[in-house]
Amino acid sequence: MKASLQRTYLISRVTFLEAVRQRFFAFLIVLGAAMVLSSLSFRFLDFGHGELKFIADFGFGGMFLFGSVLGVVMTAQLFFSEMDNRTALTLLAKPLSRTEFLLGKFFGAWAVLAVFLFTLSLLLGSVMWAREQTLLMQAEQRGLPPVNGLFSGGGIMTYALLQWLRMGVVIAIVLTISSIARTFLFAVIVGALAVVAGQLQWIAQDVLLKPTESLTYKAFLWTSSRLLPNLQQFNIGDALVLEPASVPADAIPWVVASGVFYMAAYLVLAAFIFRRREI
């Protein structure tokens, strides 16, 4: 057991540096921390308490986007160079088995996420306090009633931890599709598409899961409906860091059990797969 987890973390460490070296990497964060950034070209407007919901959503959204395309280019990325370059040979060739090899690819992209969601997480998070500051000085100097708890440091962090699960729901997926594709770029395609499947799924439960007299008909609905995670529902980020009092208390624990669930069962899944896959 004991080797089986080094075995795992040495390939963890590798896939890692590997990410973090790669210039798609650097040009994604700076391109997220100069979408964080820009929030702040819009405090000539006046709106008041309602900008930091502007900056936040600014910043949400960001983070998702970019994070989402690094989570899905990059793991297919980093599984097709093991196959392209035939690197996965030698390395299944020794004391390495294919479950340690795809749990190594996993945890190493999923610490590239999560370097990436805090990095542009503590930077949102030091525009919204300083702009903070900047309109609680305002209010004092127009003789308007203080306002304390604007903003929530400890709900950002949450927030990104929330995305991180997310992320790693999005890379387990992906190794999933990696595992049955043989191209990079259905990998990429059809990852993007669940991705955005993923997002649309609520929708999807609205307009199917209506009321029926069939059994067979529900159960196909309900069944069909939960194949694809709804990753809409890690989107608390407003209520999170402008109103945390507002979460119903079971929202994260719920959020947080769902994201485990679909992470831990895409990954089997993919094992499954990959252990019956000639390399």
Given for the second form:
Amino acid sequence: MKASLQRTYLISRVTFLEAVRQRFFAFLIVLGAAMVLSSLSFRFLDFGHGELKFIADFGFGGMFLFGSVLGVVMTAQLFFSEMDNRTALTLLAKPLSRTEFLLGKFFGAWAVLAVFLFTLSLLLGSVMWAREQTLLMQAEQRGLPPVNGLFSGGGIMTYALLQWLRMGVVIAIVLTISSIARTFLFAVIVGALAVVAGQLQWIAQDVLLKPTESLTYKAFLWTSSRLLPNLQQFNIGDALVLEPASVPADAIPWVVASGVFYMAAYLVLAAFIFRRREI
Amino acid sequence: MTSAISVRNLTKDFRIGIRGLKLRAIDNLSLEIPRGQVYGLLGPNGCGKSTTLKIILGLVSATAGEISILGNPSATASARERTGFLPEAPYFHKFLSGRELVRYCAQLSGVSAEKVGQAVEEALALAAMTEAANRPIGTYSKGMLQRIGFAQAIVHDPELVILDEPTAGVDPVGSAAIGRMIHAMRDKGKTVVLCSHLLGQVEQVCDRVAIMDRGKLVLEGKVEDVLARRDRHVMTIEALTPAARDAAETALAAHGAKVTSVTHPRRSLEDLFRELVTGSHDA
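Output block for the form predicted together with the partner chain, input the form predicted on its own:
Whole complex next, starting from this chain.
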């Protein structure tokens, strides 16, 4: 068991080092940071919402958008670079199981997403804190009654953790697709479609709630609405950051349990498929 | 003692297209590779050599047949722990240094933390890569890539080393260096299996060879046996009957020559290979 963990750690470490050296990672993290910072310039477009809410939404949008691109493209790239360059031949000829190899890829990619999300979260927290200080100062100058913090820094970190979990699910899905796919492009396109379908999955669940005569239709909806996770359920950033008290007590444990379940299920499926793949 | 590798009735079909068409890459191949020898697996491109090696290593599944490595079923972790592999045209992570790569492979192969440092240095020394070991792999020449690939294959002191085209694209000096490494492995009692197109080198380093064509084994045996031309003879005159010897000596002496030995003439491995393989492809 210890040896297995050691081998998985070694693969994930090299996967992480390979990924963070890529220009693609640097490009996306700069793009994400630029989006978070630019929220200050675009805050006048808040459509009547609070400034901090606009900044938070802008930042969360950047984290989700670029995080998803990174999760799909980078994971497929890390997998196919091993296959196409035949480094997988060297590695899998060693006493390394295919499951260990796949888990190493997963944890390496997930660690990259951790760096990405927590860097942007820290930046977003700093931007919101700076803006909050300005707003509080302005309120004091106008003689308005003092208020405590306008946003929750802990809420941003909780949100970042939930996004990290969401990206873990995305990476597991992309690894499953990659273990079937023959080309990088196929894995990226199907992976991106799976993320979009996961974002829209709540629609299927919504339809499922409506009464229907046909049991077959209901069974189809039930199955299709559970094959992919509901990625929309991770979007509780606004509430966590601006109104933490409004988040139901069981919301976060439920989202975490669901995320962990789908992540584990897709990894088991990926390992099962990859075991039969000819290298 | 069991063979290093035992292959029995191995067949591999690849599915091509979506109509269920199959391409037979290996056809009922049987091989016994003895321990402690250098074994050459030869054949033209596409004859199934690399596929055979991949099946032996568990990287590709067989359609039919049985394989065992060092007495264990192939593809088990225990078999792979005792096997080293250098793939054809190896590619490694460019950002790692040679030393980091060899250490990484040693750790993956189960070398203990206390021994890993020494094992890495010994493998680097055997591959003559100590001086360049701290350079990133991206800066290595083709020959250096092969040598660092050789180092990663032997770092865990395997009993069996499988080398797929170890000298492909390497200049003669590099090829000679790899030849010396193979000799060093044999001297240590290891079994080395290699695929190569450099037939001259195979002839020099291998104890036994197998020649494959279109997925089938066409010849297998000791190098000196398969190269001996038994349809012709070089005669040692002393071994002949006295009458014949007299006649021969008289005839030869008349021309100022002296007969000293009769031996089997040899042809080169390259000639044998062309004779066995090229003809069938021209058809």
